[in-house]
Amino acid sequence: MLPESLRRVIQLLSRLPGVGEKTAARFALQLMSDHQLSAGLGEELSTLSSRLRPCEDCGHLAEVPAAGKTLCSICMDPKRDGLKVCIVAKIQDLLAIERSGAMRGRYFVLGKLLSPLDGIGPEELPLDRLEKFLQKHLTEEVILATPPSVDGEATALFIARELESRGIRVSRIASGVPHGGDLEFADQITLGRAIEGRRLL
């Protein structure tokens, strides 16, 4: 019921996360009737890949300059507490913490996690890079952020013991029932560590 060139554009949408057939559809025909959004926006997407590039310095997305490193905004924040430094999985969870102001240190970005199933292993990890930015920012604390997954748990618990004899403190981010939450439909691994995070009123 749609012409080819328009059910390719929905097809290409849909393949992005979060975004369903339906919302699909719906996205490509408002860009349709809005000619200045679809121009503007496909204008941006071109030229995306060529103008931002991972920062040298941490992995967090970064413009590409004229002359000299590529680093992001926090990077280049000089108001940034360079003793603790928060190590994550992707660019989307580090955007997450930094939503909840409750982080004014430094950011990491892995990109990858351990995942002996789809070939990921020590190796894979960047921690040569790690290295250098703690070594740069005279790094006291490191806080693990990655997800509770058994692979985030994995990562976390061998950048731990690498960095045990740097002496350098490694905390783990705490994790228990969302705020709003009912207990009874919290797993039981989340139940167990919300107990054993547990701190005084």
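Next up, the form predicted together with another copy of the chain in place of the form predicted alone?
Only one chain is given; partner chains and other molecules are left out.
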């Protein structure tokens, strides 16, 4: 019932995370009726993936420079210190922590988590790059901010063991009932962790 070219756009849009065919159709119709938006987005997207690369130091996203090493804005910021390094699974997590304002050190993006079920073993983690990063910044503390899931915990534990012998303090972000959350509806594991991780007042 829709023109072929619009169907192609809908099919592509429905590959975005959390977007089904109906939402994709809404997006497509909006793009269709807003020439400025579709032309602008078209131009940006055509060249997007060639202009961006992971930062060669930390794995965060970075604009590819005309010459030299590809570094992200955090790695290029001289006001940040690398004494504390926060290790995250993905860029979105880095952005979320950054928005919270609770971390003023540097970050390191793993890009993946250990996952025996998906066949992702330790050799796929960027451990060499991490080691170089920590040496370069004379890091004193590593904060493991992988998600509180099975894969995230396993990865945190694995990295903690790897760093054990190097005189670097390793910490793990707290897991418990979220701010504003209702204890009544919290799951057992979260409540268990909240009790276990209790702090003296």
